[in-house]
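For reference, the chain that follows is the form predicted alone, supplied as structure tokens.
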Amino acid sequence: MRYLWSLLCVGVLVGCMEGSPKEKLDGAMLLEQKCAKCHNLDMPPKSYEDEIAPSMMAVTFHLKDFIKSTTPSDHESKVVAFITDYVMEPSREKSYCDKASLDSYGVMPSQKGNVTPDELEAIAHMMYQTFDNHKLLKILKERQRLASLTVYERVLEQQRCENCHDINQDKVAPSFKMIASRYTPQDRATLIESIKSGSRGKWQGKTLPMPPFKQLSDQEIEGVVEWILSLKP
């Protein structure tokens, strides 16, 4: 009786495991972990002289162009199916790459043992959804808009300086006009250093420290300082 009860418990456990939903994998994280060593994941991609594989955007766009589907809703599944098969069993005959690219990069090595089928499926879906023409156009338009701004406008927007500073009104940090009133063009170096390295305790009643903005270039910091000083009455 005890033996039969044990078998029943095991049967119920296995049945629950088989019926449980598949764990959803993080395709973006897997794309970075499994693919970034060889493929550039930027969109649009940067160009490198020593790249060992085409950019992931180029790969995805190429597959989307060459793999056809009678119904648009099936296109993603066809591209995903090709990727999951090719990555495990790559060959020159299967490849959609042009001959020159194959001669330049060679056929990719099989990734058996480096990625599981479930991980590969998640990666393929992420490739299809991420590297998209509409998303690329949106990125390019945003870059064009930012490039049309002056240096200080771009920095203030991207660094969200308005969270602490206003041009006219006092906030958690002094207004830009207050800063302009205190400092002179001879104090440029002081202002540059405050932005680059951060500052604290320079304004009465302001306890929130200004964080360092080391990621900004000298040209960007100087552009902001020149604009602040131009606000002097």
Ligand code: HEC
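From a predicted model like this one, the values you see are computed outputs, not experimental measurements. Only the largest set of C-alpha atoms that superpose within 1.5 Å between the two forms is called the rigid core. Numbering follows the first chain given and starts at 1. What changes on going to the form predicted in complex with heme C (HEC):
- Two rigid parts rotate between these two forms; their hinge, judged among Y48, N133, A147, G113, coincides with A147.
- Fitting C-alpha atoms of each rigid part between these two forms shows the smaller part swung round by 12° relative to the larger.
Take the protein just shown as the form predicted alone and give its structure as the form predicted in complex with heme C (HEC).
This part shows the chain on its own.
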């Protein structure tokens, strides 16, 4: 009897497990595939010109603001519930979009057939978690910090030049001061070319080649070269 019971339990468990653990849907990928055709997904959006729909950041911030809940933990599920309903059954009456915008965009066409309910749920959670005030603030602060750097500081940081070069100390690459003392302002073009296309064999004892940095703009490379040359003792 006990044996039967345990068999039964196992059977029930297996039964549950077969149906329930849905394969985890990739909300970010689905958002891109299913919604980016009309909604800009950048945070913050790069441009508001020629919009055919409000940016997803604007949509999500707006909904988070308008949809109230008594407890914070409730909020995400309420917003998700609105989105999953609206996207399948949109209407002028349900929309939180202001009337003037609704008139210019027109009501969103139902996405039935474009997206399944499961996919939509994953998308809605992704929207809630991605378009977040704190995340936006962080992004804006980081942009501000980068914008406040000089050209050479930004290049050094973003390209990680200092993984190989130190300003003063000889490492796997010659120090920037060593480079400065070997060249004069007349050699600007040589240095620009070395950074753009990489360099090898010019510095004795350096076995590692320097990789090319083709992604840098001329202005960025010139800024770095001016700075290196300014280190001449």
